[in-house]
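Below, in structure tokens: the form predicted alone, a single chain.
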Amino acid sequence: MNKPSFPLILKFLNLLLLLHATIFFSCSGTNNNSENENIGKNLFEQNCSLCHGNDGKLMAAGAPDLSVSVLDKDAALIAIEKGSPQKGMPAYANRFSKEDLLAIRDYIFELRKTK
């Protein structure tokens, strides 16, 4: 029986690592977006909805419809981030990591597919 050459062997690891990794970074990434989506949800019922409403639309204490918000994602994260003491927004720049600012920024877009 003839022992399988070294390149061939060779080749089918790669095969192999390629298949592994592509699996891996697909699961990864879905439940990573999964996840990012339910800590913007989380945080915008527990910190917006008051407000805002869980949908968005409430509108209480002058807080604008977001489901219909014309902001682009760079305007809306400064909103969030900086808020608007003069409408009663807090910033909240200091109180959420970058990447709990851009998971309730992605939510508030997410709000606007629902309408």
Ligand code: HEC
Given for the second form:
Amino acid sequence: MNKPSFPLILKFLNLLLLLHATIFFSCSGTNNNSENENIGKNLFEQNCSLCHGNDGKLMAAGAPDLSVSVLDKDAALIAIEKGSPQKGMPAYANRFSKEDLLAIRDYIFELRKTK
Ligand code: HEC
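Could you give the coordinates for the form predicted together with this ligand, as opposed to the form predicted alone above?
Full complex below, order starting with the chain above.
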């Protein structure tokens, strides 16, 4: 009638399962990717929308429509880092970490998908 060891084992297995799930989710890359995309989106909307617009198409102050830009990933990163101060595009190399610059760069490629 008294079987104390069985539920204890179940509890232990449960804990083990939970631990595995936690480790699995904290290591999974998808989490990081969507976080990165959010960072890029937020930084873009806070710093770039003034001229480029949230959708990249505003074209204020002589800014080109980013949704139809043909720059490749490297060239886009350079455009953001060095800017084009004489033409009104600020240089952002010293304003953001490399990680944030890459997140912003990746985000502007998302804008090309919603032409
Ligand atoms: C004050 C206005 C302004 C702001 C703010 C601004 N830009 Fe620009 N951007 C421009 C202008 C003007 C150009 C065109 C420069 C040229 O013709 O050389 C440009 C060009 C670009 C280009 C090159 C596009 C192409 O196809 O040639 C990219 C990429 C870009 N901007 C991204 C960004 C990002 C990302 C941010 C925010 C971190 C940003 N810009 C903030 C005005 C701005």
